[in-house]
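Form predicted on its own, single chain, as structure tokens, below.
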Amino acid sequence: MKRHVIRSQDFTPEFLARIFDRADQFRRMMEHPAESKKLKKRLKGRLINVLFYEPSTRTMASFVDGAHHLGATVFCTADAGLTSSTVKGETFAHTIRMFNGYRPDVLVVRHKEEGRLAEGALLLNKIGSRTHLINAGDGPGQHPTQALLDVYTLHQQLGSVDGVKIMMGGDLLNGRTVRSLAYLLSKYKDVHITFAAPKQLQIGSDILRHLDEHCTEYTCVGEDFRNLLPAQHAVYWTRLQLERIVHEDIETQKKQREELARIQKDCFCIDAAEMALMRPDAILMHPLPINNEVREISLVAEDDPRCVIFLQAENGMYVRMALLDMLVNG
């Protein structure tokens, strides 16, 4: 595998099979006290640095907790945009070089700007660093480890990813999770993706070009997505990313956000009626968090046994444990 984890499209099918097997192994070991103690030796003496410029709950906690379960020493900087020397004018390149000097085995970074992690990887390669860099989300760009746990969940719950029909809905334009997942799904056979979103928030043309190049079938729909729900093996819904809807005029920005929030709430919500249309063996997924004001997934839908959103989040720790272990130990 590559030294750094920056893009979903860099994962190979062989790597995916290996990491899922290792995640399964670590899950089984965690269920038994004696076996979980053995896990502590996997990364004993290793240093993991976690640096987040954007808010995070699941990604940061699963990396930190997973690294601790493997016995690593972890140094975590949350709210780096407010508490690091960035506020004093330090560049991202200088921050990366500084951390490299402390010799971490892995540096996990979330940044608000798309492309920053790719720049960081090039810099580390240029200076001959031994540190592995993991992209934990770069603005509206990618979130490759989220895609790993999402595909792992599909594999776990459906038995196979080949042949899966999946609908992705909500804010697809600004959602890095759906972008990364689409890239990863293109590596499997006979997958069909339905993108359901308001026209202002439909999936980007770059993703559609990638799917065309990899012969992955897709359909783009708007408010009429419900008639396609019965055919889906999985429904993957996302929140409206209001923080990424910006305009130089504050009043215009406010109106745009309010209008899109209304559309999402009125037309793109998964509720009891939508769950009734889904197959009995289908699953409902969401990368979390759910926006409690807009409620793109209702409380009724959340309580349905086909809703696996918290299992999805739990899977994130095991997949990230497997990733850390594979980067360090091979």
Second form
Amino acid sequence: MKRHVIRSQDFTPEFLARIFDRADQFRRMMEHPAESKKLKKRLKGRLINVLFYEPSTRTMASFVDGAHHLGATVFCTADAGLTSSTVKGETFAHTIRMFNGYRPDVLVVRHKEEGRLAEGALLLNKIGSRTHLINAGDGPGQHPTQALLDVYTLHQQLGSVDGVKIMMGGDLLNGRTVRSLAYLLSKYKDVHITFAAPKQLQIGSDILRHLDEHCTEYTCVGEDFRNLLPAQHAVYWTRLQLERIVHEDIETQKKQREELARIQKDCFCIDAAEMALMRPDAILMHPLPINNEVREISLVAEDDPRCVIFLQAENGMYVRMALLDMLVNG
Ligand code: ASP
Ligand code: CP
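Provide the structure of the form predicted in complex with aspartic acid (ASP), given the form predicted on its own shown above.
What follows is the entire complex, opening with the chain shown before.
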């Protein structure tokens, strides 16, 4: 296992088997008060720092709450772009060096810019740091711990990830969760991924190249994605990443955002009709949040028993607890 958790390509099959076992174990222990007390000893005396430069509900809360369940001391900076000395012009490199000096066991960071976490990991290695760095999302780059919880959920719900047919839809160009998930799925056998998006938001060629290199089959489709829904074991839908659709001219930016939102709303939503096309044993996933104005998963679809979005989020805490525990205790 690598010292830092930056990209999902780096997870080995052995690591995946171990972390999923440990997440199962922690989930079972959390269900019994006496057992959950034992968990409190695992990270006792350890320090976890959480530093977020982008908004978050789940990732931040599940790392913080998970670390507390394991008995760690947690220091959390939300809105770091507004409340840290970044506002005074401090570089990310200096911020990382500062945190390292306070000797946390693990530093969990979400950043707006792709590649920043990889730079942070190099810097920590260069200065001989003993802190583990976790990428909690780096702009349009990756979200490796989300991919872990997504694959954990696929495994839990479908019994196996090998042989899975999955459709990923929505904003595949700007969404980091689909990128990390595609990288991770390429480690499993006989997976077929269908990428369903408007052509302006279709998955990047770097991901397709990686899938080719790893002999993972894929299909790219547009509005006609519905024809392929009956074949899927899992449907993984995503929100339009409005914050990443930027233009120097504000009016143009507004128009572009409105146009893409309209396309998603009209042609790329999962509603009752799409649910009716899905297999009775298929699952509907979404990393969340759902954009309530676009409603890429409708309220009706959300209420369908095949929709596992809240289970995914809950699984995220167990998987992140297992990750923290493995980094610190091995
Ligand atoms: N919460 C996920 C992320 O941070 C997905 C999203 O925001 O749409 O990437
Ligand atoms: N899925 C996810 O990363 O959610 P948050 O952005 O709320 O952390």
